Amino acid sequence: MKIKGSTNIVGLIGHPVEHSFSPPMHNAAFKLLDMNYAYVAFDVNPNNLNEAIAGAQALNVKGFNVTIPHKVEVMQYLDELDEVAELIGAVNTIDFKNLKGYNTDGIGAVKAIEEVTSIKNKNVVVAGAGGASRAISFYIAKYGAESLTILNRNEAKAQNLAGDISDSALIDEVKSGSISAIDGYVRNADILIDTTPVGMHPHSNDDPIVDAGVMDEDLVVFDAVYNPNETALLKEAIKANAKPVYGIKMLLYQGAESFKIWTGVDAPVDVMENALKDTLNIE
């Protein structure tokens, strides 16, 4: 890809962005498409959120993705949320045409179920309650399951999330509880979604929320975390020969999301996928 005085400029603003994995996967896509775009990672400090973004505005930047930590409060320096960021209380995406946010975490999520189960009418039990659980649960709710429970240490923060998606009439019926009850909910259902960090690198040792012991094989277990590929709760999900969905999906369709809002054409998601397998050294 040749950087020309015409290529468009889409970008992740965070603090700090070394770790991200999204340049190799959008540039390979616009490589592919032959599109005139580059996608770079910008460090922005949180005292200097308003600034990057009136800047970036002002440098006609296509697009941006949000992570850690601007992601609710990027939110107030945008003119416009789509209904389900606005929901979430969160945004992952800009789009500078309208300066637009939205929220493609959940979607992310959702797809990456998707590809081994429908969530419609399945009961799905969430561990965690922070800023992905939020994400990925109002659309699991959005998406017609017939039963959510959030799980979390702190049961307040659980309930409080509980009540937000209740009041959202997206779903009937929503439940919260404590994370040390787990493996009681986990016997019950159908789909388990893990937004901690437990197991993630460096700490991909950490004993698994959940055993091979309490799992049965037509649950289905999704972990957000992807680096490593292969957590210490999908290998007990794969012991128990369960359904494994794997956190590097979510990352990819919500970039695939993301993608599609900033330039109207449907990402090339084979390659995108491929990128990330490099990058990860996944085989």
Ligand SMILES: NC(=O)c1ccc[n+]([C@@H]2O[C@H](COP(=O)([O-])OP(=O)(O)OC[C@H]3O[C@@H](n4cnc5c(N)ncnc54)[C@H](OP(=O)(O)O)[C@@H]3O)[C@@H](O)[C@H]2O)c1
Second form
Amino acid sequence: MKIKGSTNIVGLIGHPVEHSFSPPMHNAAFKLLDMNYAYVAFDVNPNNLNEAIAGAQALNVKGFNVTIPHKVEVMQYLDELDEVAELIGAVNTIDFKNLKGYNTDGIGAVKAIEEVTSIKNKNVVVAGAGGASRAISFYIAKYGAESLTILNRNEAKAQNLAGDISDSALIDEVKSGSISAIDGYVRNADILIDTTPVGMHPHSNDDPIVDAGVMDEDLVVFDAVYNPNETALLKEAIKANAKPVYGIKMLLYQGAESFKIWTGVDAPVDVMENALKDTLNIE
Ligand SMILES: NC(=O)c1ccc[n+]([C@@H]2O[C@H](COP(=O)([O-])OP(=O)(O)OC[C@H]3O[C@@H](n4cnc5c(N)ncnc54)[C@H](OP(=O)(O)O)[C@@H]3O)[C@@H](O)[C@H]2O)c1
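Would you generate the structure of this protein in the form predicted in complex with this ligand, following the form predicted alone above?
Next comes the full complex, and the chain you just saw is listed first.
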């Protein structure tokens, strides 16, 4: 891809950003479609966030992804928020056309899961109550799950999140509890979503949150962790003949949604997935 005088800039702001997988993923898509865009990563110190947004707008940047630690703070500098981003209380995508914020993390997870099963009328258990859980749980509710149970080490955090989702009236049945009771909940679930960092590199040998013995063949098991690709939890799912959903798919589909928001063009997900796999050294 040639950078020209007319090249449109999109990118990522975070702190740090140098290990991000988004630049190779988006640039592979722009190259395939011969689009006059380039995606770059900007390391923005939290003290400079306001100036970064104003500066990007002045420089006619087309769009940003937003990552840790800016996802919440950045909202105050935007003119508009997408309805679900507002409910989640965090933004991972900015469209500079109207300085509007979106959250595509949750859509990414839901699309990854919906490759394997529909979420509608399913009983879903979510482990963890941090940023990823918030984004995913609201979308699980929006996509018509029958029930949602949020389990966390710090139970009060799970309770707060369950309360916020309940207030949104997107779903009738939302429960919360301690992650120590997860086995009993998983036995009655259709979908298990792990949003904790358990098993993430360099701790890939840590015990998974649930063992194969608790899973049945119909259970769909999604792990938000994508490094390693096949986490200890997904290995247990495979052992149980359950249905694994890989974290890389969430990364892929959140990126695809952002791509569409900025360009209006459907993202070429196959080439984006291959670029991610190359970056992660996955066969
Ligand atoms: N695939 C993707 O595209 C994607 C996108 C976003 C995030 N992620 C992944 O999702 C994970 C969580 O990210 P986040 O932003 O939500 O982090 P976060 O806001 O820090 O939340 C982490 C959550 O995990 C729980 N937790 C942490 N260590 C635990 C342990 N040893 N045992 C049980 N629970 C534990 C925490 O519980 P307490 O509240 O009790 O501390 C908290 O609920 C990370 O691995 C991240 O890489 C993936």
